[in-house]
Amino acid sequence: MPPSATNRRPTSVVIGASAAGLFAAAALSEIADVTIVERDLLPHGAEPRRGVPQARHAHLVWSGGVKAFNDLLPGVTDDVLAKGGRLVHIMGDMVSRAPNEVWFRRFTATHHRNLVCSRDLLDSVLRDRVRALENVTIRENTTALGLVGDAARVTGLHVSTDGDEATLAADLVIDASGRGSRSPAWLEGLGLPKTPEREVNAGVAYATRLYRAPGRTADITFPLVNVQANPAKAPGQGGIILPIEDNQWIVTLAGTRGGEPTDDPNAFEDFALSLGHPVIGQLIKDAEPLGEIATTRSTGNNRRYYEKEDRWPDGYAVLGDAIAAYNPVYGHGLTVAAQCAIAVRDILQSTSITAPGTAKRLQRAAARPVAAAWDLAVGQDAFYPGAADTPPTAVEKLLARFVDQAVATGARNPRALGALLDVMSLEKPATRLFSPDMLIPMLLGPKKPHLPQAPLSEQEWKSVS
């Protein structure tokens, strides 16, 4: 008899237990009981583990972002705030050069949001929440071996925990594994033809290390400061302050090939003041580094087009990073990761799990708040020397031509940043930078005139030193 003829509650595996994992969970565990396979040992509390190696450097949650992270788990941005955690405005708690050098203005009209803090921090209440969630168990120590099923239908998982291997019957399997996900080769394994692929890698590293924060800045609320590189420079390169829970500041350096930041503690702060502005540089040079400088390679923007798959496995999606993974710079893939699972819950509200087709849908609803992500990040990094096959097309240069005027003109117009934050938020699709918001500004004025330098206060250099 077929699942959906019984009357047991419908069951879920989730591959793995990091924030699209966790996501997930949230969102299936409504419907059916969901079973967390992770292969890490989870820590209890705000610590590092091997399964998140990028933790270390800067991340941001977006406005579009912290409004599905509350609907997914509701308060969940309050428990963060109450560790340590800020919601910064933007842009009037940040300072912010655009890839094309222009200074926005330190506007405060927009309601837009980013929830700022330790990587750690933000894991640590996500698993917290999900722990508590009555139909979710985590499975820890965990590997993923295997699909379990053929080309029509994924029936479970086959794992292995301690060396013991077992079978996991499910309705859904749910892969949320990130950049090194195995779905391609599995589904390969199970009859399917390759999934098509596309890769746009600007070479980028980053180079990132702790800092107390220095002076008194930790008493002011002290603005986060991010210097974006330029495509039309190469090679690019940039950096991002993060103040974040106790009294600490993150500060990430990036540069794209041939301008690549090092771990040697010593070009740490000379990189930063070599940016296209030094002021990164200028509020290091006399904060007290915290431990090591931690680098990563893997920033290329990767793309698996499942949603164009004429065949998919009923009993089967993937989420989050293992769809698309972004170059970390945009800020993007913790926001994309909670969409994802907002679209799934949304569909399985009205749909049963284990309906013919509701896997493709699905999938298919899944790559929406995917290709939003995708769509600014490669608009960016395409431009870089060898970072595709092709060069950008006409097209998407007349585009790029386009967003560089929009941010230009957001950066000195309230109405029309409020439109390009709905945007990069990923709140509002890019049609937003049409709208007479953005529009009008941009062709009728008035302008304010570009800002000079950094938009910091005397107050915030003086709390420095």
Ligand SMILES: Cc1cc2nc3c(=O)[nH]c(=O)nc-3n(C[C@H](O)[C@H](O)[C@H](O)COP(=O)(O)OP(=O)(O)OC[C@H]3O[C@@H](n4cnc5c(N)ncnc54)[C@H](O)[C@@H]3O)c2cc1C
The other form holds:
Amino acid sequence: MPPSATNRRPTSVVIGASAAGLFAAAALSEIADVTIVERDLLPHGAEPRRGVPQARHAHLVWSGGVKAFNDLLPGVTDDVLAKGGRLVHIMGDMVSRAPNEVWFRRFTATHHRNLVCSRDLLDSVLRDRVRALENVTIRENTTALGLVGDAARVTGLHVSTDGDEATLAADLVIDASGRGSRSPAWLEGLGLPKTPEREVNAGVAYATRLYRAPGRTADITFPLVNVQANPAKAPGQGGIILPIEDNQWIVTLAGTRGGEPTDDPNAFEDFALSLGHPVIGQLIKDAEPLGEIATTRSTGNNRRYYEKEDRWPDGYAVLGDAIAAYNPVYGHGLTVAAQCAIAVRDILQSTSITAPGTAKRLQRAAARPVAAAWDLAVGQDAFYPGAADTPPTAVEKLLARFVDQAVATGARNPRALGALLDVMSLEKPATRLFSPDMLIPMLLGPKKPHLPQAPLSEQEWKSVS
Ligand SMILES: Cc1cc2nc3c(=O)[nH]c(=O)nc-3n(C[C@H](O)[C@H](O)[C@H](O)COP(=O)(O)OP(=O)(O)OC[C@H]3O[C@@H](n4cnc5c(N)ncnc54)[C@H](O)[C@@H]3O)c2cc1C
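Next up, the form predicted in complex with the named molecule in place of the form predicted on its own?
Below is the entire complex, every chain and molecule, led by the chain shown above.
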């Protein structure tokens, strides 16, 4: 008998208490009792933990994500700001060199503001908000082992806490366990066909070091500084300075296959100086490093096309990085995690959680924000040698040329920049690039010339020493 036949409140089990799991729990708590199952013991406060190793690297949240965060957990970004996070005006407070080596002018007419702080701070605020929700329980130190049910319906989750195994019954099990998700194997174990997958991996390595904000930069609103990699000149190398809370800078450097940064402290600043433009190296040359260099290669674009499955079990959905993980240089994973949770919430506002076919609808709805981020990342990364099994098609090449043109136009025209940022921030679909705001300046030619140098003001340069 399906559980909807009773009057009890629906139940849900969510695997993973990182961003996607916490957002999913917030969305589900409106209609169900939710148990989050998390392998780690969770810190109280902005502390690192094993299950989110990427937290040591630069994380920023685009404005589409900021909106989604506040929609799910009203006022949550204010909580982050109260603890030292910043909303950074893009491009007023950002110095950015585009992949096609054009500097963006620091136009202030756009509405886009990115949330900037350490990932540990962000996660601690999200955890506190979700812990405070009445219908949510977090089972820490508990590992999801496998699904209960069959190919028609998942009815629960096998878990282990300190070696003690148990079964948690649920009307809906959500897998938000990240890149390492075992969903493909679990679903095959239920007798379902192999999930179609795609990988586009530019072989990006990240190296990150924390610095004390140099000179008097902490006294002014020092901009984000970003040099993006150029896919047309492999290996692509780039970097970012992210001024975060407690007067610190996170400096992340990245390079694709054959041009990777390492954890050698003596090579870090040289790598920064050797990027397509040396501005990051120049800004950190007298800054005091705080701690070791962290590296990762867990950066490929990997997507599982669950939404394409003809057969999908009721009672099960996969969200966040467990569906698709992206090259982090595009900074989209957190935004997609929140937008997936909103898609789930919106469907469950009008559809019973236990109705046949609901889970399939959830999976299809979650695929929309996933596809938006995927197309942006793969549209660039497919051009790196060895990234994909098949080279970019003629249509992909044409689109990439158009995006290059859109970036070049946005770099020197504020209306075009607005359209470009609507898409990059995942606020609007890519079709926004074909709107008059973009096409008219593109066709008539932007008025302002390209900037010859990084647009840092004299005051900003002086504040560094
Ligand atoms: C280097 C790097 C930099 C990034 N930078 C950005 C950025 O600037 N902006 C942005 O938006 N995104 C960025 N991302 C992506 C972002 O980190 C993720 O999209 C985000 O954490 C959401 O992922 P998730 O919650 O789906 O999975 P994860 O964050 O990977 O969390 C998975 C959770 O599941 C738990 N877990 C795993 N297996 C089990 C199990 N069997 N049982 C119980 N618990 C389990 C883990 O302990 C963990 O808590 C970056 C990623 C990387 C790798």
